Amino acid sequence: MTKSGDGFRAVFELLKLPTDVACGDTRIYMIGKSKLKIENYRSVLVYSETMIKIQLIHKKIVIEGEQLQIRYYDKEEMEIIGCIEVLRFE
């Protein structure tokens, strides 16, 4: 069984776990038009005040606005400030 395969999920739904975060699936959260968190993405792909693009495990997001800034990340996780205008899906 592997980890994305659909016996695994099966049995955290069983469990009643979680399954979006036992198969490491994106989270993105997203506080009013100023602050995007984005959980388990893979590489920052485009940076620049106007507009930043992801890549994700399964797709890219693109997020355009003014003033964008990676507040901070890590190999899980990152937050991004600034006015969205824009959000995405490629």
The other form holds:
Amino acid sequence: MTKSGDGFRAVFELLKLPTDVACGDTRIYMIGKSKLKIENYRSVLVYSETMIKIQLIHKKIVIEGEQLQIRYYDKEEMEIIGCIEVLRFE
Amino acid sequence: MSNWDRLLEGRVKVEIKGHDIERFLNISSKRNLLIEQVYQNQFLTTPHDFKEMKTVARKTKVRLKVKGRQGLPFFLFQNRKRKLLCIGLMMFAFILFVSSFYIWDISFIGNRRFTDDILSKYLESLSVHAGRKKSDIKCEDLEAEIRNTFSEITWVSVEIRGTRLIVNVKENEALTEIAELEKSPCDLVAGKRGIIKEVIVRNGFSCVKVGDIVEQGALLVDGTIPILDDAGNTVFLHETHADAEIIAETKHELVKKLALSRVEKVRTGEKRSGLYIRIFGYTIYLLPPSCSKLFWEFVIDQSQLCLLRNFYLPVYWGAVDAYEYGEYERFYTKEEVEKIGQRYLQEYKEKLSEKGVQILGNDGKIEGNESGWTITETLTVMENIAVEAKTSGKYEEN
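The structure above corresponds to the form predicted on its own; please provide the structure of the form predicted together with the partner chain.
After this comes the whole thing, all chains and molecules, with the earlier chain placed first.
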């Protein structure tokens, strides 16, 4: 995040406003090891049954596992199901 | 998205081949094209979005191949020439529509003292039953009728949901009213012949003492109390409501007559299983044929068709088991008669015990002749024999 972005974040934190909504941060929810939901992503970089790489706002996330399936996705959110073994940021 | 939406909108299963699959997925999502269940280079999309995807596929140099179609639009297209199917579907929809104007199930909630059977029979007497038009039922009136008839029901709510009539009731756990004490003047007379064992007079003038043998109808306690002056003459008759407990030893005679024989059903072991369907009052049994000339007993496990939670229809079905049985006349043995007599006596004893009657003993006799069996049981009990009767006016002449 830029310096001005950091400034905004500091202001939002001071006002006790949710920074993820205000700054558009990525949100990741994981249910067990079989379901993963990502909100505010940019694009899919790599897709295969064993590895999915996704471009987030500032970073990349790598999901490794077996029988990975993108259950649904649209402009803002994506749900991945399957046997998730590794979750890594790059 | 719900399964219903998926079914109505239809889905196309597409196989994707090429080097730039990720780019295709990203551009599709940016253009708001629906992509679901991406797995093994296959995904689902709507027929409309699939057409839009062709330009994206050309741009990203991937090949799309339709692997399957599912949903209502494809079903209708495939069956567009089947007129009878179309007529059948329309008739089905029409029958459903007409059926939705009627009540097909009545449920009771919250009733404990009054069983479903009692309440159903009561509603039947008001012409409220399965098959009645919904518009003919006034819920408020029905609520008032139920409240007025069953005083123990303190709250009732009748509602129509779908094709169901749901009657919610709340019963009063405590006594609704305390019985008012009778105040009118009366005497107490003997309800039965017996030997007096105990006399407890609360109100009135006792005419019997312990050890007396009284016949039925004999005066036990006089409700008219004479007020005497110093010379012993009656100056005034005070009429009261006689109240007493006159415990006496009495005898109850029970007589039960049985025929010499009875008709008994015996299953032969032959069984047929099948289906049972009842639609709008018409019943169909789907059973394997049989050439037996004996009788059949049917055991049905019935279920009612329910499309949604509150949308019941007059269609019943279930498994039916038919058991063949034969009838023959069987003579009672003395042991069987004794058992019947004992069971009958036991039931009678239980009824007496519930009333608080003390049983001292019993004496039984079984007689059999050409006309049948006669079971005679004599019970010796201790009970209150006092019953209320109008004042005799014994002292009126004085």
